[in-house]
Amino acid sequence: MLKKDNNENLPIKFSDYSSFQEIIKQRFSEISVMQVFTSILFIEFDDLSRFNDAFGFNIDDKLMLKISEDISLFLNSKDILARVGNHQFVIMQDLSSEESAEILAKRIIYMLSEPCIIDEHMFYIEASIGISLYPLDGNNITELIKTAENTMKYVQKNSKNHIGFSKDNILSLPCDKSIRLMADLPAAIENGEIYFLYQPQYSHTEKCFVGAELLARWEHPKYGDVPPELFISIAEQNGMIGPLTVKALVAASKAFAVFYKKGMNSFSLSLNISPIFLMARSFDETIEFLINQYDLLGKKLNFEITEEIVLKNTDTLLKTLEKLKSFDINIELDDFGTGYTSLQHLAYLPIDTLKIDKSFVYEIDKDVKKRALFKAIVEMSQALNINIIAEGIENSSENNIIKTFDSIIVQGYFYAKPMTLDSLVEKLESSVSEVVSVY
C-alpha cells in the first residue's frame, strides 16, 4: 500500500491489487447500504515499458508513480486509486452527478496531453479509459471493474486517449439490466418517465440569459436516474431515437409557446441531435414535417451536433446542414476540442456556434497554457464569424477569466443548474435586463 499523503483531502492509493480489493469491497458494502451513485474508471496506459531500453529498466514504474501523483490531485479523500497491472489504474469515485465520471476522465486525458517529465526527460503518454456506473452496470465490485475493463478494451480498439462509458458497448451491460432498460424505454418516452430540464445560457454582452439547452432525463422506477449517455445509446440501438427526438421537439414547441406568451420572443433553445437520427435517409422530410407540425418554423431553435459526425459523414453532412439552415435552424458544434475536427470543416460547413468543451474551462484561471488555447479558439471563431458558448463554468475564478473575452455565451453551474420550464420562466422574469438574442 502506498503511503497516504498528510493532506486528508487526497485519495487512498494502493500499489498492490490484493490490498485494494480488501478495502474496495469494504467501501462498496457501505455504498450499497447508502445507495450512493458510484463510478469505476479503468485506465490503461500505452506500453510504458517501451521507454525502458532508452531511459532505464524502471522508467515505466517512475512514470506510473508520477501519473498517480498527478491524478490524485483530481480526487478527494472518499476516492480510491489503485495500480492493478503493470500500466493500469482503477479509480473508485463517489459521484455527485452522472457527469462527474466523465469530467474526471476528461481531466486525466487533458493532463496527458502535456508531457510527463522524469529526470528532465519528456514523455508523451496515451491512455484509454473505460467507465462503469453503480448501480446501473452491476451490483458487485467485481462486475463493475470487469465492465469498466471491457469498455476500456472496446475503446482501445478504435483509438488512444479516448473515454468510453459502458453504453458504448451495450453488450457489456448485465444482460437482465440491458434487456429491462431496452424494454422499458418506449413506454418511458410516452408515460413521462423521460422528461426535460433546461440549462440557461448567459450572455455577458447582453447581461442576461439568452437561451437554454434542453436536456433529457429518465427517472426509472427501479434504477432511478438513468444517465443520458446510457438511455440515448439504447434509443439509438433499439430504434427509439426518432420518438425521443420528437418528444424533445414537442417539449421545445411548448416552451416556445410559453416564452412567446411571456413576451420572450428572442429566447433560444438548443437540442442535441443524435447522429443516427441526423443521418437517416428520411431525415430531411421528417424534420420538415415536425417543424411545421409543432410550429417551430421561425423560432430560435438550435441543433447541437457532435465532432464525431463531422468526421464520419463529411460528404453527406453539408447537404443535410444546408437543409436545416433553410428552416432557420442554427447549427452548434458540441464539445468542441475533444475530437479531431479539422479547421477545414469549419471553413465550409455552415456552423453557427462552437460549444467549447468544459475541459478547456476547468481551472482556466490557474493554467496559462489552457487560457492561451481558449483565446486561440475564440480568435479563430471570430475570424470565421462563428459564435462561442463556453461550457462548464463552475466558479467565480473561471468566470472572471471567461468574461474578459468579448461576445461569449456561458453555461454552467456557476450561473444555473438544469431546471424545469416553470423554474426557467421564473428565473427569466426575475431578471432585471430584457432577454435578447445574440444570434
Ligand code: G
Contents of the next structure:
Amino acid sequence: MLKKDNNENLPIKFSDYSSFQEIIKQRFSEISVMQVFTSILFIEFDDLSRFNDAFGFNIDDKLMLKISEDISLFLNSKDILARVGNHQFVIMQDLSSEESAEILAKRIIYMLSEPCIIDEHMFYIEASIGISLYPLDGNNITELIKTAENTMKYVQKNSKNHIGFSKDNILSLPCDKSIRLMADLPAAIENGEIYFLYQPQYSHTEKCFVGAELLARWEHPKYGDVPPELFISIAEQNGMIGPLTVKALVAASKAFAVFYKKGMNSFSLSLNISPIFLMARSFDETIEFLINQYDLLGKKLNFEITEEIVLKNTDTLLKTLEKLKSFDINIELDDFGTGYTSLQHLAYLPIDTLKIDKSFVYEIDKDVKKRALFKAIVEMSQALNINIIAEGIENSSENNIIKTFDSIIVQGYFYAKPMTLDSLVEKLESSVSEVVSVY
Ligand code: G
Ligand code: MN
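For comparison with the form predicted alone, provide the form predicted together with guanosine-5'-monophosphate (G).
All chains and molecules follow, beginning with the one already shown.
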C-alpha cells in the first residue's frame, strides 16, 4: 500500500482506504464551498498479479508503487492519489477542468507506453481510466468516484489503454437511478415492461425479408425507455441475464409459431446472447432444456455472440458452440470488425455468419477506404463459406453501395426499423404479395 506522504511538493497519498475516504471527503467539502472544478480519475491496470508467478509474489505491489511514484510527478500538492484496490488508483485532481483531466489521463497512458522497469525486468502495462467531473456529475464525492469507476469499466469493456468521460458513458448514471433500475429489473422482466421488437433482414438474392433480429426494450414507468446497453449490463451484473434470455427464447418460440401458421417456415430469428449467459457453467444443460421446453428444435434460430467472448474463452467456447450447432442453432458474430477477433478464429470456430458492424456502413458512400474494407471482409467471408449481414444501413446513398454486394443480407433503418411482431407479420405478408423490388 502507498505510504502517507506529507511532503509539501508531493500529492497526498494514502496507506489505507478509510483515511483516504476521510481526507477526500474533507478536501471535497472545501472544494464544494469554493465551487471550483475538480475531476476524479479512476484507473484500473491489467491484472498485474499475472507477473507474480514468474517474478515474485509481490511484483504487482512493486509495480503499483513504482507507477504511483511516476504518476505523482504529474500531480500538484493538493491533488490526492490513492490505491483503492489491488490494481486500482483514484486521483482527485484539484482545480481541474475537463481539459486538464484529459491531459493528465493522456500523460498516464503515454507513460505506460514505455515499459515499467523493476529489478532490470521490463513490464508492459495497460490501463483504463474513467473520469468524472465536479460539479457536472454531481456533488457527492462517493457518487463521483462511483461514476468514474463505472466509466472506467465501460471503457475497459470496449478497449484497453483508453480514457473515458462520464458524459460519453451511458452506463454512468446518478447512483439512485441505477439502484432503482437494478431493483426494478426482475419485476420488469415478468410484467411486460421489458418486451421485444423485431428488425427485419432483407436478402437481395431472394428479394424478400428472410429473417429478423430480436431486440429487447424496456419502457420504465418512471424513466421511460431505458437504453438496452444499460439494462443488459445491469442484468449481467445481477444474475438477471438468464431470466432475460429465457424471456427472449419464449418470445422467439411464440414468433416461430406465428410464422409456421402463416407458412413462413424458413424465416429466421437472431437472438443476442450475452457472454455471461453463454459461458455459465451449466449452459449446456440449460440450453438443451430450453430448446425442448419451448419447441425450438428445428427452427431457424441464430445466436449472435460478440467478438469479446471469442477472445476470452477460446477453448470452452469451441465446445459450447459445437453443442449449439448440434441443436441446429446458427452462430452469428455480431458487431464484426470493432473488436479483437483474430482472423484465425474464423477458421476453426463454427461461425456461420458475420454481422459487419454499422460503423463500416456509416457513410460508406463517402469513404473509399471503408468501401475497400467492406469489400475485403465480404471476399474473405466468401472464401471461408461464411455468410454476411451488413448492419446499420440508414439511407439510399449507403444502400447504393451495399446493394452491389448482392449475396449479402442487409439490416438497417433504411429497410425497416425494429417493430412489433404484429407489424412484422403484416410487413411480411404484404411484401410477399408485392414482390418487393423497391430496394
Ligand atoms: O449490437 P447489435 O448489432 O445487436 O445492435 C443492434 C442495435 O442497432 C439495435 O438496438 C437496433 O435498434 C440498432 N439499429 C438497427 N438498425 C440501425 C441503423 O440503421 N442505424 C443505427 N444507428 N442503429 C441501428
Ligand atoms: Mn445484434
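In this text, rigid core is short for the largest set of C-alphas that superpose within 1.5 Å between two forms. Positions refer to the first chain, counted from 1. Because the structure is predicted, anything quoted here is derived from the model rather than measured.
Enquirer: So, superposing on the core, is the move of Ile109 at the CA at least 2 angstroms between these two forms?
Expert: Yes.
Enquirer: Once everything's superposed on the core, is Arg50 shifted 2 Å or more at the Cα between these two forms?
Expert: Result for Arg50: yes, a 2 Å-plus shift.
Enquirer: Does Leu65 count as moved between these two forms, where moved means a C-alpha shift of 2 angstroms or more after fitting the rigid core?
Expert: After core superposition, the displacement of the Leu65 C-alpha between these two forms reaches the 2 Å mark, so yes.
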